[in-house]
Each structure stands twice: as C-alpha cells, then as structure tokens.
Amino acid sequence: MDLGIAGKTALVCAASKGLGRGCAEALAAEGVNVTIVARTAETLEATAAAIRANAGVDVQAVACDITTPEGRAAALAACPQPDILVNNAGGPPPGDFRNFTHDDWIRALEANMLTPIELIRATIDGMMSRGFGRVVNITSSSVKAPIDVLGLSNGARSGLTGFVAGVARKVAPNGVTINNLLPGIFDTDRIAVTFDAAAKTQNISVDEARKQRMATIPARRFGTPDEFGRACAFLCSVHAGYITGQNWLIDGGAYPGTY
C-alpha cells in the first residue's frame, strides 16, 4: 500500500533507538524526510546514517534533550514546519507514590505531558494552514490499564491523553489528526534493563524472566520496533485521515478488557 506521504517532512523525537527509531525508519521507508532527535549524539548519528543508506531520504540529526526549552528550540530550528510530528520521551522511574517529590512530578509532567503539548503548539498552525498534518504521541499501555508502580507515568501520560481528546476535534476540519500509540511490552533496550532487574530480584536468569513475562501475553511474544513503526506510519498516512483523537493499544492482546 502506498501511504501517500512521500516527500513530506517529519520530526521524530527520541529516535536514536527503540520505538522512536522504528517510527523514523518506517516513515523514511515511505519517502518521508525525517529529522530525528535524541540526547546521545553518537548513537543518533549512527541511526541517521543507517536510515539514509536504507531509505535514501534527507535525514537530519539533532542531538538535544527535547524535554527542555533549549532542546525543543534546536529541534524546531532544524524542522520548523513538519507535516508529521512523532512525540516520544523516556518514561519516569517506577516507585511508591508516597516517595515521589514535587520535583519528581514536575520532571514527569515536563517530559511526558508538557513537552508534547509544546511541540504540538509550535507546529499545529502550520499543519492546519497546509491542510495536512499528523501528530502521533507515543504514550503507554498504562494509559488504558494503569500500572501500580508507574504512578508518575500514569498521571503525566493520562494528562496528555485528556489534552489530545479535546484538541484533536478542533483541528480535524483542517486535515490534521492527533492520535496516541500505546505500546505494551516491546523488545527494546529499555525492557532488557527491566528484565535484568527482575531476574536479580527473583534470583532467576534473565532468559527465565523474559519467558515468564512473555507467557502473560496472548500473542506469546514481545512486539518489535519495526511493527510499531509501521503502525505509526499508517496513522501518518493519507488513508488515516478519518482516525483522530484515538488511543491505539499495541500490546499483543495483554489488555483483558472489551473496550
């Protein structure tokens, strides 16, 4: 299927690896020129080179912290008028809510709620004026089914979800959509760290920890960044113009609810 977005421009956050990279690669494969952002310059440049070699599109790499005003300014200077915006940032640490400080909450809100909103605010009018725009926010399955130890993430990402629910309806008449992708367990570096910690806590091997977690997923496997990226690319396509304000759960069937 031709997604109809060749020649468009995209700003993809936290795209040097994992789910962000999967999204950048999928968009580039469709002929989209991408600006990718991440904090570690060396990893980011390696990813940019790989995408250029594989897709033959224009790829800009901006090493910055997108959760800061300076980082957002640098990203928007490189890609001031994107047709596609993919918001993404690492989640806050787990813990007991009783131990979270005010500063912990502010950091979580800055990264997982306010930064996406600031980037949407900076780019949405341009999208509306051109009659086409796609915003995809990578959030978490915890928005659908809260995870008790991820109180910071539950709160911050739910705040972004509520904001999107309102603004998506306002911009829809101008050909702009805003949707959220909610990943479950995906085979990335981040989850590898989680399994390493779980293995030490339970005094089992990392492989056993992975198998135990995989058994709880109806698909009996973890997701891949490649398939996540393809879902993102479809939401950014011309074929998805009638999909907006939605929360797409991608978790292999782990969420047990009907709705």
Second form
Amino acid sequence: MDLGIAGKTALVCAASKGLGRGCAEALAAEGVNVTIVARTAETLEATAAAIRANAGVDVQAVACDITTPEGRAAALAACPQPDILVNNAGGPPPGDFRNFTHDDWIRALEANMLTPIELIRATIDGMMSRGFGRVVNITSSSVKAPIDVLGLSNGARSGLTGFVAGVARKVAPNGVTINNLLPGIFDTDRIAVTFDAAAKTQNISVDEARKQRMATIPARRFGTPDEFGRACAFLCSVHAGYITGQNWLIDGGAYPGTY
Ligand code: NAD
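Form predicted in complex with nicotinamide-adenine-dinucleotide (NAD) structure, per the form predicted alone context:
Below, the chain from earlier opens the complete complex, with every other chain and molecule after it.
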C-alpha cells in the first residue's frame, strides 16, 4: 500500500534506537524526509547514516536532550515545520511511589507530558494551515493498564493522554490527527536492562527470564521496533485521516480487556 506521504517531513524524537528508530525507519521507507533526535551524537549519526543509505531520503540528526527547552529549540530549528511529529523520550524510572520526590515528578512530567505538549504547540498551527498533519505520541500500555511500580509513567503519560484527547477534536477540521501508540513489551535496549535485572534477582539466565515473560503474552513473543514503526507510519498516512484521538495498544494481546 502506498501510504501517500512521500516528500513530507517528519520530526521523530528519541530516535537513535528502539521504538523511535523504528518509526523513523518506517517513515523514511515511505519517502518521508526525517529529522531524528537523540542525546548521543555518535549513535544518532550512525542511525542517520543507516536510514539515509537504506531509504535515500534527507535525514537530519540533531543531538540534544529533547526534554529541555534548549533541546526542543535545536530540534525545531532543524525542522521548524514538520508535517509529522512523533513524540518520544526515555521513560521514567520504576520505584515505590513513597520514594518519588517532587523533583522526580517534575522530571517525569517534563519528559513524558510537557515536552510532547510543547512540541505540539510549536508545530500544530503550521500543520493546520497546510491542511495536513499527523502527531503520534509514543506512550505506554501502562496508560490503559497501570503498572504499579511505574507510577511516574502512569501519571505523566495519562496527563498527556487527557490533554491530547481534547486537542485532537479541535484540530481535526484542518486535516490534522493526533493519536497515541501504546507499546506493550518490545524488544529494545530498554527492555534488555529489565531482563538483566530480573535474571540476577531470580538467579536464572537472561534467556530464561525472557522466555518466562514471553509466556505471559498471548502472542508468545515481544514486539519488534519494525512492526511498531510500521503501525506509526500507517497512522501518519493519508489513509488514516479519519483516525484521531485514539489510543492504540500494540501488545500482542497482553491487555486482557474487551475494550
Ligand atoms: P530505548 O532505550 O531502546 O531507546 C530510547 C531512545 O530514546 C534512544 O534513542 C535514546 O537516545 C533516546 N532518548 C531517551 N531520552 C531522550 C531524551 N531526553 N532526549 C532525546 N532522546 C532521548 O527505549 P524504547 O524501548 O524505544 O522506549 C521508548 C519509549 O517507549 C520510552 O518512553 C519507554 O518508556 C516507552 N515504552 C517502551 C516499551 C518497550 O517495551 N520497549 C514499553 C512501554 C513503553
């Protein structure tokens, strides 16, 4: 299927690795010129070179922390008028809510709620005036089914979800959609750290820890950044203009509810 977005421009945040990279690659494969952002210049440049070589599109790399005003200014200076915005950043650390400090909460809100809101605010009027825009926020399945130790994530991401639910309806008449993608477990570096820790705690191999977790997922596997990216690219396509304000779970059937 031709997604109809060749020649568009996308700003993809937190995209040197993992889910963000999957989104950047899938968009680039559709002919979208991408600006990718991540903190570590070396990894980011390597990703940019790989996307350029594979997709033959323009790829700009902006090494910055997207959760800071300076980082957002640098990203927007490189890509001031994106047609597509993919919001993403590292997730907050787990812990007992009793130990989360005010500063921990502010950091989580900055990264997973206020940064996407600032980037939407900076880019959405341009999308509306051009009559086409796509915003995809990478959130988490924890928005739908909270994970107790991820209180910072549950709270901050739910704040973003509530905010965009209202804005999505406001910008829909101008051809702009805003949707959230909710990953369950995907095979990325972030998840590898979790299984290293689980293996040590339970005194089992990392492979065994992964297998045990996979057995709890109806699909019996973890998701891949590639399939996540392709779902994102479809949401950004011309064919998805009637889908807005939605929270799409991509979790191999792990969420047990009907709705
Ligand atoms: P990852 O560690 O594989 O990749 C994270 C990417 O984000 C890297 O490119 C890193 O450089 C970049 N990054 C992190 N913080 C940044 C910042 N402040 N500024 C700029 N770039 C930054 O992680 P992932 O698994 O791809 O996760 C992406 C998001 O999805 C996270 O918020 C994570 O909590 C969430 N999530 C992931 C899963 C999963 O199973 N992988 C599940 C639910 C939610």
